[in-house]
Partner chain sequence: MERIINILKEAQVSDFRIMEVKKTSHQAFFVRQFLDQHRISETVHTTLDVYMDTEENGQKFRGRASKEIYPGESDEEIRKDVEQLKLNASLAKNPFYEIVKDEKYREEEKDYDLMSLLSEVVQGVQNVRDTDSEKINSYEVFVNGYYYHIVNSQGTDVAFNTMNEEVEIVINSVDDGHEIEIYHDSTFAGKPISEITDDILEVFRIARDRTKAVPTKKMMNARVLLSGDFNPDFFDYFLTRTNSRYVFYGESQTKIGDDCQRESEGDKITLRLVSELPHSSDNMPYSKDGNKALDLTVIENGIYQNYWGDQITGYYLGMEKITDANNFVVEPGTKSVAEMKQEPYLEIIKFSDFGMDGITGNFGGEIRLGYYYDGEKVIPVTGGSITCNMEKSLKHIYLSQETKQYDNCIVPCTIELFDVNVAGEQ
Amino acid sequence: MIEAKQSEFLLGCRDKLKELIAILDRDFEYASVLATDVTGLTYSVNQKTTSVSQLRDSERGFVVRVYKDGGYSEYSFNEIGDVHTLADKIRNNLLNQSRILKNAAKLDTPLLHEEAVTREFAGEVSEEFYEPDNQMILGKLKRLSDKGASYDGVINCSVTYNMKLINKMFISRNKNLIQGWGYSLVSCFFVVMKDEQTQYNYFGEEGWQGSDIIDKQYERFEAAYDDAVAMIGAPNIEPGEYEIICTPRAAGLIAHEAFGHGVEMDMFVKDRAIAKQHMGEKLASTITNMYDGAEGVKQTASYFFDDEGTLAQKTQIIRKGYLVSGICDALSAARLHVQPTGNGRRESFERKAYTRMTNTYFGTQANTLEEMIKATQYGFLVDGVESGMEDPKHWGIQCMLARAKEIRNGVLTGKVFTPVVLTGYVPDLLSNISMLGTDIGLEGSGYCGKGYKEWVVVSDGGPYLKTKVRLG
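Can I get the structure for only this chain, the form predicted on its own?
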């Protein structure tokens, strides 16, 4: 592993961007620019094809944000050229925006207050991020795909590997920040056919490392294959309330959907989340702690500062069962008169910044999985994340899971049910948490949208978790 290099493209633009901000400061009460340079490759292998392509969310560009007459305006662009010509173009565009906003209904937003800070951040990455050996990586993926295809009944095994290098720079009157880091992601998807019935399963891993992450997946195939075979022809669960044990992946889905979107504080600004009315109240069992933050873990949603120049933080959302904090972007924080938490994120430099989750997870306690199973008279071990939804205005939740493994009299019976729909009222679900494991597992292969758009990568997780909830 080596220290991530700062983008030569961004370093080459820095002086011009400083000059641009200095010019814009003459006409606006605030001006900042975010510069991004995101590159990467996607490798895909199955039994018939192999491919290498540019990562889908690669980008290179800039977005300026200014403040005038009580409102913020933004302008994105791809090329700098002559700074004075660019400044004139941005000034004319944004002054026009400001005039329109001044006469329109808009949210009252105070001027951002920024502490002076100059920092350079670099994560550790594999040397492969700068000199990838495509044939070596494809060879690893081919061997992994062949391993999956060797199992009885597997009719296809697709393996994908993403390698992403992220560089960003933020400049304003008081801030001069630059960061570089990267992560890789491997995912395995396979289909099994038995007795003319098919079932699929998948697994993977993510982290701040190189293609050695691929080599760690061989030992995971057998358990994933056994789960897929057990799901073929498996019955549905009879709807009802049950004791359940969530794997770290399933616990992460609950964390994301239960008090993830519901405490994104841009939802508080327009009274679209009920959590705003219940801050400081006890809404979960006393052993429950929940966190969100880009700081402190190395996952796909980690970074050193967000897309508004706020340094990354770790925010405790639930402390010993009490809802103690939300997460917030800078503009929503200003409107709510609170401090931003480093959760201002953009889908790209061409998109608006919103409050977004990063790494969202439950805290630990001292129970083992074996103790949780033994303490379950009748219930299920649930796993296999499919999708989830929540209603932030009424605290409803719905999670789709691939399978539930039956537990009877403190023992796994070997019987499997599929698919599984988990529903309920969030405070009830969290208040029923009775046991939590010792180790946190985070999964970060998915993207989260704000409604139906504005996709950003997130991770979520926790320890094994025991609660009571309705399944169907």
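Okay, that is the form predicted on its own; can I get the form predicted in complex with its partner chain now?
A lone chain is what you will see next.
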């Protein structure tokens, strides 16, 4: 592993962008620019085709934020050209649009006050990110795909490996920040057909490492294949309330949907989150701790500063069952008169910044999975994350899970139900947490939307977790 290099493209733009901000500072009370250079490759191999292409999330561009007469506006672009011409264009376009929208009163927002800070951050990356051995990587993926396809009934096995290098720079009157880091991600997806019924399963891993991550996946096929086969023809679960044990991935989905979205503080500004009225209250069992932060773990949603130039933090959301903090972007923090937590994130330089989760997870306790199963009279071990949705206004939660494995009298019976809709009231679900495992598993291959758009990479997880909830 080596220290990530800073983007030559960004460094090459720095002087022009400083000049741009200096010009805009004359006309606006605040001006900043975020510049992004995200590069990477996606390698895909299945039993029919192979591809090597630019990573879907790759981007190179800029977003300027300005403040005038009590309101913020932004201009996104991907070509600088002459700085004075660009400054004129930004100023004229944004002021024209302000005039067109003049009938709407502005949401009261104080001017951002930024402490002076100049810093350069570099994460660790594998050397191969800069000079990848494509042939070697494709060879590893082919062997992995072939292994998956060798199982009885598997129609196709698609394996994908992503290498992503993220470089961002933030410049304002007081801030001059630049960062570089990268991560890799491997995923395996296979379709199995038996008795004319089709089922699929997937697994993967991600982290701040290189293509070694591919090698670790060979041994995971057996269990994934067994799960897929067990789901073929499996019945639906009888609707009802049950004791459940969540795998770390399922626990992560609950963390994300329960008090992840529920404490995004831009929702506090809109009065869309009930958590605003319950800060400091006990809403979970005393063994429950929950965190969010780009700092503290090395996962896909880790970074050094966010898309508004706020340094990353680790925020404890639940401490010993008490809701102690939300997470916040810079503008919402200014409106709520609190400090931002480094959670201002954009889907891309072309989109608005919102309060977004980063790496969200439950803390550990001392129970083993075996102890949890033994402690279950009748219930299920739930796994296979598909999707989730929250209702921060009422603490409703919906999680779509692939399967529930039956537990009777403290023993897994081998019977599987699919698919599973987990629903409930967040404080009930969290208050019912009775056991937590010893090791945190984080999963970061997913994207999280705000509503049904604004997709950003997040990771979530936790230890194995035992609670009680409604399944259907």
